[in-house]
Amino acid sequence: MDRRTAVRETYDRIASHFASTREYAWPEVETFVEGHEGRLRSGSVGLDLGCGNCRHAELLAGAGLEHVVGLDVSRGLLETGRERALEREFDVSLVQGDAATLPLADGVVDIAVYVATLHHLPTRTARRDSLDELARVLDSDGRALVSAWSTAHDKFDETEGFDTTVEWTLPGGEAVDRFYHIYAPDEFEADLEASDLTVLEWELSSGNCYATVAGSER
């Protein structure tokens, strides 16, 4: 079994209890996503890459969005999002995909969300190529938060990147391990930097990397 598979047979796995621990949006993303609501207009389409059980997606459907895409490379997680969705009655269109390759055109998303995501590739090409593939799929005009886990977290004492394993233990004391790339701060903007996506400001928060992204040449 391959490792991007073996990421995606985890969440599975444990996609119910997950999803159940997931309830509300993070500030950073409701921060990103209230500053850029005068940027939309009829029409726009939010992307929730990495959508779990569509907290976030949930999140820009109420900012008025007329079309939100949930994708995720868990058909777990997507079952709960399509759950979540059908309780709070809100509209998301969920698809199943890997975010290195998004099944989506050129330029048809205006603001999206990729948040605890890009920490769970395997492989540094992965990763890169889900941020060029980001960059491909916003507007001219479209906006993007990222984030990953950092070795600024106080549960890390490395300085420099590395891969790793956290374990969630479900009901009854079965530990799963997941995967990790823990990001050294520098490593994310360089990353950034490197892909087809223009950085247009980074901070760290809550021992996470954030940054607020465009396309290429905007």
Contents of the next structure:
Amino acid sequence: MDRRTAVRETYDRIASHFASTREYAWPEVETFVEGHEGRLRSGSVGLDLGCGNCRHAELLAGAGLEHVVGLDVSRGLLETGRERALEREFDVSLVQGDAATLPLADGVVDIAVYVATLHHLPTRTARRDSLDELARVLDSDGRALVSAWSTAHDKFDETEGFDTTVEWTLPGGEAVDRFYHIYAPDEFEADLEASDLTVLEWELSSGNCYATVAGSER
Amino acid sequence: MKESLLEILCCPLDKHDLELEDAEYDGDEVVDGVLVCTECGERYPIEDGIPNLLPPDMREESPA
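Could you please show the structure of the form predicted together with the partner chain, as a counterpart to the form predicted on its own just displayed?
Following is the full complex, with the preceding chain placed first.
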């Protein structure tokens, strides 16, 4: 089985429990969305790339967009997003897709969050492809927030980026391994710089790298 | 999915437009049908209202 398929199957297995522990939007994402509300107009499209249970799609839906797309590789996670949207009465268009081969047309996205997902793509090629894909779908005036887990987190002693698995323990005690590429901060920055995205700002916060980016020049 | 979503979706492989076939509706929601690439002809199912636009090599059915 190919490793990208393995990541999908892992999240299908743990979807319900995982989603139940992902209640709140991250403050860094709230700040990003609030800071860009002025750019949004009626007809704008938002994208939550690697949406999981749609906690960040919910933030975008509150910003008055025409469409909010929640895209994830895992059908199980998309179902948790559907439940959340029903319970909390927000609109999200759910799409099953791969972050490295996006099923979205060029330049249609005005605002995107790509949070805690990039590090699950199992090869550097796939990670770089996904950054180029994000650049492709962003409007020329669009903005995105990209985050990934990094070696700066207290959990890690390493200073170079590395591949690992992190266990997810289900309520019955069963542990399920999840693939991660833990980025070194300078490696994260280098991958962004090498991509078609334009880096506007970047920071380390709570052991994660965050970059605010614009799409490619067209 | 809403049919208006077709304006922004595309084939993940070649990025060409998709056409909706065999659609079944519940109000303005498309709950079943197939999205077909106008260029390469690849077919993507809409499963219980959610389009499955994974590239075909990642799409095989996972155990329920």
